[in-house]
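A single chain comes next, written as structure tokens; it is the form predicted alone.
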Amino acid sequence: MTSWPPLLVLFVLTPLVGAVLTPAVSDASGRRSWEWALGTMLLTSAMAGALIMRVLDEGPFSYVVGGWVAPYGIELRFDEFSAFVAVVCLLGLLAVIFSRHYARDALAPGRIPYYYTLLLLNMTGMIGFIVTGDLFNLYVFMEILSLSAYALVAISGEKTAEMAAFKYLVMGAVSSLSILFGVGLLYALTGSLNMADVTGRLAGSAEAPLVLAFAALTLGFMVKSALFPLHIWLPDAHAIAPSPVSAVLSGLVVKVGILGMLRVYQIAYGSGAIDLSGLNLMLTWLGAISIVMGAFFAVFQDDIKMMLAYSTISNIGYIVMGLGLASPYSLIGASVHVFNHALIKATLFLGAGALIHQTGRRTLTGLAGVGRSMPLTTAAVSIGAISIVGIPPTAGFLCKWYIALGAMQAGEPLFAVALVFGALLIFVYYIRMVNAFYFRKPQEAGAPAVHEAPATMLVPVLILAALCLVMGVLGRLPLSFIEPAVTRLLAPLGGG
């Protein structure tokens, strides 16, 4: 293992220390806590950039904390899939910037320091989950992420928010118990928690308990990713949470389930100890059903954030279907969609948050004609909308194209049809949104004049909208990370 140290450790510790100290540095207005959170995320983002440059130059690397090697020590590992921290840090930074005015107007002053504390804890959990090489610490960081997410949903203190957070917590507890059971069973089978070590020790293990362990892990991560029909916690949580939190939940937090499944695949494929064909078939079908059902429910929503929430379920279906098809192209498409969907959905949720903040309305009916008074925000949201549909040359096109090619490569053209049908449904409900913005007249005559949101809210939305276009044009950029990782993942099977 390559020793490239303290930076990996500091990368995890920086947002954690920042979160702990936020209440101490805060003032009555909440401005200092915002500045502290902003500085913490800028420093964390700089570290992420240095780590990504390293993996680009030299490939995956790791660091053993304290010098204790596996199976006794704690390993931090950075590979191409870990490059998702770039998106984590970017969205975390933009969510903090967006929150300057939003949090001041949406939250009681006494809650603002704790809001930034929870945001930084959420970033800590996500970063730790991505870079840990240890199954138990994977679980620990997942819990940090989850607990902070439950609290962020309820941070406003409103009854509906508390109920949504409670539903989220109950489903999260089921997920956590399932994952902990799977981790415990793998430890009982191998005597190790280090992922690379577990992979090497699984060969020759009894198949029945091994199948049970992987089934428990998969179930838990399916709940975390809100895959249909385990999605019931997501619509309320994402729709009711403050908009910066909705962007983080949809763009990042649900990806924990996907990244967790990728780690499960790395162990299973690397060890060759279990045949995943049955699991892959189930995931492919559940993914296809999620694509259609999420889009179907979104079509009938008038609340803009509820529409976006159901859209998340549909797009998680694309990713899971790509994983289940398990062909090189489908895995590349699914992995790239993890990156690009985060950017697209953050664009949409932050844009919706700016519209709601400025108008006080959140339904398509209430937002009719808002494109005339908030042209920049609605243009950014429209770019996010065409990107999520998958229209070239936006970021959403490349992912879905690769997943469709992967379905053909796997000899399953039916699932390519499901992908296209889902995209058509997505097109229907986003056309409703664009139509409301630009082609319908406001229903309230004499309503107060509306103008663009403050710069700290508008600029993050415009940056993300620009990235939706840039990542479509520069599609090779995420592929340069993903293709080598997928090749290594499938190498034990003779794929790639």
The other form holds:
Amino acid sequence: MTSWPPLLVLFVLTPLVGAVLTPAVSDASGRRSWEWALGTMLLTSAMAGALIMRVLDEGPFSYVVGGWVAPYGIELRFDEFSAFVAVVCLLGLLAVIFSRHYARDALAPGRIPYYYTLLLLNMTGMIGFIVTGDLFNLYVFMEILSLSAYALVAISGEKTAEMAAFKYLVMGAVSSLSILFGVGLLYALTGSLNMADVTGRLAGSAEAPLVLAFAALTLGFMVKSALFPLHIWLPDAHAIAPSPVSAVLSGLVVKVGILGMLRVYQIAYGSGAIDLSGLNLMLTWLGAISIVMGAFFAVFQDDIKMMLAYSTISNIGYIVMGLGLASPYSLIGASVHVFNHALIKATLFLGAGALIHQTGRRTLTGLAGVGRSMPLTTAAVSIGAISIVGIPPTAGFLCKWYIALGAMQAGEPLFAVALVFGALLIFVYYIRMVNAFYFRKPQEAGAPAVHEAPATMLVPVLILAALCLVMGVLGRLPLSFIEPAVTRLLAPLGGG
Amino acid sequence: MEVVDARVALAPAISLLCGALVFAAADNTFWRRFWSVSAALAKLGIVMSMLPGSLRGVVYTFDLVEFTPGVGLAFRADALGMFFSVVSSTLWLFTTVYAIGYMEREPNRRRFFGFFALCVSTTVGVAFAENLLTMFLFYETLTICTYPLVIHDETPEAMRAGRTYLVYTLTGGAFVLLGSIWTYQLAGTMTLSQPGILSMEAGRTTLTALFVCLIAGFGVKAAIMPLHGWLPTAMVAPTPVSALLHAVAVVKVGAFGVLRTIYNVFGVELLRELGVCDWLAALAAVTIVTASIIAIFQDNFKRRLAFSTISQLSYIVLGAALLSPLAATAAIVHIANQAFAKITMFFVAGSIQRTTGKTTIHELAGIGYRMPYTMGAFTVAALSFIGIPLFAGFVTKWYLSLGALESDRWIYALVMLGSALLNAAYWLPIVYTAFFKAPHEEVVVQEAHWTMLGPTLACAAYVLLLGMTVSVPGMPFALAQAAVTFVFGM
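Switch over from the form predicted alone to the form predicted in complex with the partner chain, please.
So here's everything in the complex, that chain up top.
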């Protein structure tokens, strides 16, 4: 079963078909659409498991749709970086479960089926983006992903949400255009859209258009992943969206930019046609600045979701810095942080969502003392906070450790300094949050008694928090899993 | 001989558990006291149960979790770590009893005692840390656990002091982390079980930078000038906390970190070749003298104690930086000697404040008639700091001076002498004021409650015992010597 070739195609089609059919199967209460979405996500997750088993067994594999080989046909590829679909499916599944009560309370009943449709479309886009071996499909899936994300941000229908979605749309559209331009240039240069094929044909191309193509791709992907100074759309969009959507956006959607960059690197390093050291230097610096600026802005937030949104900017900074440093350690650290940050940030956003849903408050001042009435949720959020700061033995630690080691390895200890002091700032504002939960007295006396969220919200949060710990203690597994991919990526550079 | 034994991990874990139980006990006074004392007792019991083996030369180890080869959390109770943990766990019991008496009517006791118990856990964690990463983890946790204690009163002044404390210590912690990463990159390991893991191959500049990084990181808590700024301002905390910060946990963790850096990360041989320790010794000597001079001019009792602490801590740093076996012995035993004498003084200051409300030295005229036992204990501690034979401080000064002569740096023997005079100049006036100046009011003998007086007298007794017999039961000089033998490869 695991090596049955068309599984890869079905894997992309399942959430797509599920998405399209959701409104059709829905009933008035929205309950049926929830069940349908849940079933779709369960099926998709099972497929993801099978595919990852296969890549563990035999390394990267691909499937040529309809037997049309490159450069004419469409190819789907699955390598170690594609294992990110595991996190995508897991988070998608948990977000759907979480939404059962959340969506019912936060959205108009008529919108609930469409909410699940958009969520499943978003998953489709993500999965397609990750497994495609074709540049144009990459763009198409990215657009599916982005358009559904804009709509998800706006779904509550409130004025602020619409404004945030519009801002996100404007930035997103420009970046998509930039990526399309880059893809177009590569096609013009090589006459092919298949990534592996393009890699082979790039050698000997004229330098100027090549530089322009990579610059356009990088710019586009950096906007998607909200790297400083292209981050301005992110805080509003992530803070205002419904919490399960925030978890998906912050955990997964921004990573699309990073995974896109990894694909760009695979082409650039593989072809050897262009020297990326200048780009790397820029990314390293922008990454370092993102870490510090994100943390700096977060320190001054009182809104808990705003704080988490700025924290995402910092963490993207870590990942981009790891990519830019381009040493084996830093790349391994960065790639694994793509996975781990998704888990951690989902813990935080879903946890925050549960807190906001139960208390009706979203500021640290308003949430003061909530640890007494919602001990499990706050404990889970605290574990998330410890993880994201990078304190051992949680999931955030090893990735940051590897990125710092990578900085030393690349002979750039100054960036390790930026990393450590950025972590210090991040630590400060998460301490503020934990302090508010446990040690500040509730603001007003006689506030209505608050209790833990229903199981559909509590259980996903607890599962994610447990994963934050497990991925910390077993941190070696993802590292050794991703290592062959990084070695292959860096092999053309020699040494490595 | 190395033995795998879960007790090394259990010692920090059990106080962690008790700390959690204190929080769980909420506002029930009995259970809060019960778990606080249990935390201290359980830890002391575990540490003491390892002592006989440790004296025979057994090293207990326990690997908790390994993330990747060479990066993990692990515990190891070698001679130096045992020495530190014996000192801190003994003192913890006294401080806990004292704190129960002192905090009787304070608000927020749940938070106070909860974090108080967590601090025990982290201090032992530092003592037993097998590698730099484990040490860093507990070093930072200690910062976090002591912060709520520093800001306990929640006055604007306390909050300000708390912020200063956090800025200093967290920055220091960041340097420690940076140093740890760097060490791992250079040596491929972070273990503290060897007499030095780095080698000259890394290059002189790199090694010097790394040394500065680690020493600056640990030096913040060890209050080496000019990194001492947090310590006097943190004096706003309740007295048991000051005692804790100044004698047992925070500052000693810093000093312990300096010792680990010098002996176990770099190693004596490498540092002799590198020559950076001359600078550290000079800095320590400057700190000893300057802080003492500042102390003379302090009228606030606790501030004078604070500057004395800064001065005394640099004895440890100086002893380590001289890189001679005798001076190293002095550095290690001074962890105990300074701790017992300084905690006695803080207990005295707290008792006086609680009983009479007096906080400045000029108010203390005739206090010796009112609180004779308390001030008697103070006199013992003062004489120890001056370095009179028969008192604990003498042992330190003797070995440190010998070490200075052994390494041909007689100037530091002179520093010891000068420091003795300066100590006399700021401690004896207090004794004089207390016993020989006429009291302002009618004299009624009025000692503090036994929960406060008892620990004070017990610590003063230890000061005498440490000075007279060198090796008191449970305060093993032999461990210090074993540690020195190991790091100098004798």
